[in-house]
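A single chain comes next, written as C-alpha cells; it is the form predicted on its own.
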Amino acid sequence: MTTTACFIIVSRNDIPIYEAEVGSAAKREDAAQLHQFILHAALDIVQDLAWTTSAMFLKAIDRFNDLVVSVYVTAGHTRFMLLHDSRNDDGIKSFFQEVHELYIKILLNPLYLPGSRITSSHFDTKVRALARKYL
C-alpha cells in the first residue's frame, strides 16, 4: 500500500523550520508544493484550537480531498503538521511524540539556535526511520 506523508515543524513564528516528504507513494512533480500549501492553509485552524484544547496531539484539524492534516503542538507552541492519506492514529501519535523527543534533543544541543532551520542528516534520518515505523 502506498502512503502520501509530508511532515513539516512550524515555529511559534510561524516559520518552517524542518519539511520531509515521507510517504512511499510515486512522487508527482507538484505535489511538494501542493502538500506545503495544505499544511500551511491548515495552520489558522491549529492557532485556533491550540487555545481552546490542553490537547498537544490534535488528531484530523483539516482535509483536503483524501488527504487529512494531523498535528501535534508542543508546550513551547512549535507544530508538528503531518498530511497523510492513512487513518492510523495511535501509530501517527506515537509518531509525534517521538519526534517530540527527538526535536528536544536539538533543542538541548548548544549550537542550535531555537527557531533556526533543522539541518541535521542526524535528526532527518533518525525522522525517516519513524515515519517507515509509525505511518
The other form holds:
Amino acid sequence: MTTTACFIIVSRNDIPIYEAEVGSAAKREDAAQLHQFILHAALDIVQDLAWTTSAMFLKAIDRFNDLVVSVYVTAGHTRFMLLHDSRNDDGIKSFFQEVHELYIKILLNPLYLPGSRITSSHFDTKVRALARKYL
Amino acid sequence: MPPAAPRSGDAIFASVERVNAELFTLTYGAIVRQLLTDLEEVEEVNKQLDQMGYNIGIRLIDEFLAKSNVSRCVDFKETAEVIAKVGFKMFLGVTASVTNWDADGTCCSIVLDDNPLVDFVELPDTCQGLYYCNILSGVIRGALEMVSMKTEVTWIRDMLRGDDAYELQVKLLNQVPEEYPYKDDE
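For the form predicted together with its partner chain instead of the form predicted on its own, what are the coordinates?
Next comes the full complex, and the chain you just saw is listed first.
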C-alpha cells in the first residue's frame, strides 16, 4: 500500500531545519511543494495548540482533502510535523519518539549550532529507515 | 623500605576521583566549538589544541608518575606500552594498544578503539581539516618531553573522518640528557 508522507522539523524560530519526503509513493515535484505549503499553513494552529496541553504528541491537528497533519512538540519548542494519509496513530507516535531521540543526539554534537539546518546524512538515513518501519 | 610495585591501570582508575563522562565530553566539545568561533581557521584550532595539550602534558606527567609508581622504562618500547596501558586507562578510562613498531624501535602507533572525547560528535562540512582530538597528541608530546624524550606525535587514523579507529603515531626524535640547573663550579 503506497502512502504519501512529508516530514518536516521546524525550529523554535519557525525556520525549517530538516525536510524529507518519506512516503512510499512515487515522488512528484508539484506534490512536494504542495505538502510543504500545507505544513507551513498548519504552523499557526500548532502555535496555539502547543500551549494548551502539556503532552508532546499533538495528534491530528489539521486536514487537507484526505491528508492529515500530525505534530509532535519537543521541550525546546522544536516541532516535528508529519503530513500523511494513513490513520496509524500509534505508529506515528512511535516514529516521533524515535526521531526525537535522534534529534537529541544531533543536539549533543558540540559542532552543531541549534536552529541551523541538519545536514548529517547519517540522520537522514536513519529517519528514512524509521519512516519505512513505522509508517 | 622496598619501593612500591607499579600498579595496573585498572587499579589506579578505580582509586582516583572520577568525573561524569558526559560532562567531560560536553566540556571538551564546548572548548573546541569556542576555539572554532574565536580562531575561525581550522589549522589554527589544530595548533591551539596541540599547544593546550602540551601544557596539560607537562603537568600531567608528574601526577602520572606519582600515582602509578612505574619504575624507569628501559627503552622506548616500554614507554609506549606504559602510555597505552596505564596512562590512557588512568586518565581516560580506555585501554589503547601499541602496534606498528618500525625497525629501530623509535616509531610506533598507539591505537584507540574507543574515545570518550568524541561521543556524539560529527564533523560538519565547514570543519573538514579539524583534528578534533588533537589535544591528546599535545599531551603525549608534553609528557614525554618532561622525561627527556623529544617526540613527534601525529594522527594516522581518525574515526571522525571515516576510519575505523583512532591511531596516533609517536616518533622518538632524540633523547635529551638531563641538565642540571646549576653550574658545577659555583
